[in-house]
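A single chain, nothing else alongside it, follows as structure tokens in the form predicted alone.
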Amino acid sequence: MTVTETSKKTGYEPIDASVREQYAKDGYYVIKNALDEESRAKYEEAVDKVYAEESEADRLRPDKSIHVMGYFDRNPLFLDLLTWPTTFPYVWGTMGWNIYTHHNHIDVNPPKDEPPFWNWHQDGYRQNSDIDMEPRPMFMTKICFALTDLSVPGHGQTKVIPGSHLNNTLAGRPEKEGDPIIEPEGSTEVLLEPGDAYIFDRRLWHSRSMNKSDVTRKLMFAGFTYRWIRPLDENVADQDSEWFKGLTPLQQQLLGYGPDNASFWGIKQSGWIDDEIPLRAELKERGLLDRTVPFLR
């Protein structure tokens, strides 16, 4: 996709209903060019410039990996990723006006000769746990944005079991130390051309793979949910810095902002539904709520 192609469109163009069941099916979703090459290399810039920030203050793990949460003020770059037009559709298409980012992440995992491992896990941690019920609630929408060459298996590529977002548990998980590592039946990796993203249902089993690979493994996720859950990231934003006052409406609401308690659970404090909450106001605004979709009611 070229720059071009990337600017014509809006960020408010409707997911096909056939997008919205396959998601629902499979428990995540392939967009190609996601970003353009100019952007892609910009990001990956800014993501080279924060790993170099991490190792400066000696924040590298022990396989000079990073895991850096919370990423979108270290660069005003970052920002757009919030409504990026390629895939801020999927987002809103597929939890609604309510929400935020309350969980996001850069990954840079170097190449590393590594035994097999087993890391097979749903996010939400006590989601999955305080919430008794088969299957559990979404909850959450996150996107993965791949900066480098994904599509070749051995590049640590994330592995997913296509429509296990709708089992609680997972069989295969070793005992103890020393037993075998089994993969789980229907495994497979992401594959990914610089640029593409995917978007998952956090109850989706995934894994991280082996990087055996020469090449670095880049990757910026940013995680979706509704507002009235608290947010998982520390520091999501400061939002008495000057930084954040100078954020449109819209961005303020994705980073978590809301006048009061009410304006989480999508009212008034009168109790009517508030269509000033920024995201919804815009939806409304382009003829986007449909009453067919829940969440976009």
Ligand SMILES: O=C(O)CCC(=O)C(=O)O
Given for the second form:
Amino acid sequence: MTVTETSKKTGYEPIDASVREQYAKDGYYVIKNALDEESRAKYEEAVDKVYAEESEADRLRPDKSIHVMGYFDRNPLFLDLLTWPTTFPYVWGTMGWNIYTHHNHIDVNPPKDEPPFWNWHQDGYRQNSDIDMEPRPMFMTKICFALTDLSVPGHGQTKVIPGSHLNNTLAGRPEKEGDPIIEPEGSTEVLLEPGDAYIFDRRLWHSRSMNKSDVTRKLMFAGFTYRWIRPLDENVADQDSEWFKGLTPLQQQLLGYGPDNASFWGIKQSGWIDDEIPLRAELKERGLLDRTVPFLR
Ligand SMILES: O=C(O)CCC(=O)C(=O)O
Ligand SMILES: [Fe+2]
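Could you present the same protein in the form predicted together with the ligand, rather than the form predicted alone shown above?
To see the whole picture, the full complex is given below, headed by that same chain.
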């Protein structure tokens, strides 16, 4: 996609029902060319700057990787990812309007010679234990933007098992140290060219993989959840800062703002407040609410 093609999009082009169905079936969906080359290069530079800052602050991991959570206030460029025109439709189109981003991370992983490991998991931590339900509720669509080439296996791609989001368990976890690491059935690497993105349902069984290439992989993740779920990242945007006050109401919503607790639940004393929620107001104005999809009503 060229710069002009990206900039022609508004972020409010509804996704097809067929995309929603495929996402519901597979638990993930690849968005080709989510970042045009000019944007990808800018974001790579921004991520390199975060890496340099982490290095300067002596916060690199022993393998020289970083996993920096809550990064939206680290560079004004990152804010645009909240409503990035080519990916935003997949966010509100799979989750609706009562959402915000509660868990974001930048990952930089230099090549590493490491033995096979078992890292298969569903996201959500206690959400997987505290609710007794099969399948578990979805609760999060997470976007991952690829800044480097992940089109050839072995570059540290995320591995996924298509359709596994509907299973509460995954067989094969080694029971004790030294047990063999056996690749679960159906495992596949999400192959991405620089600038591609993918979304995934937090219940999808997935795993980081080994980066056996000679290229450092650089990814930006943004997880969107419902406003009545608490933030996961320690570093959340400072809502009292001048910076935060200068953001648009929609950006503030997507970074976790609500005027009071009841707002996160879509109510106040006098009743429903749907139309006061910036994303709903925006979708309504554009005629994008959809009575056939509960979260888009
Ligand atoms: O780094 C990866 O490929 C996967 C990361 C992951 O597990 C996640 O973002 O939830
Ligand atoms: Fe994960």
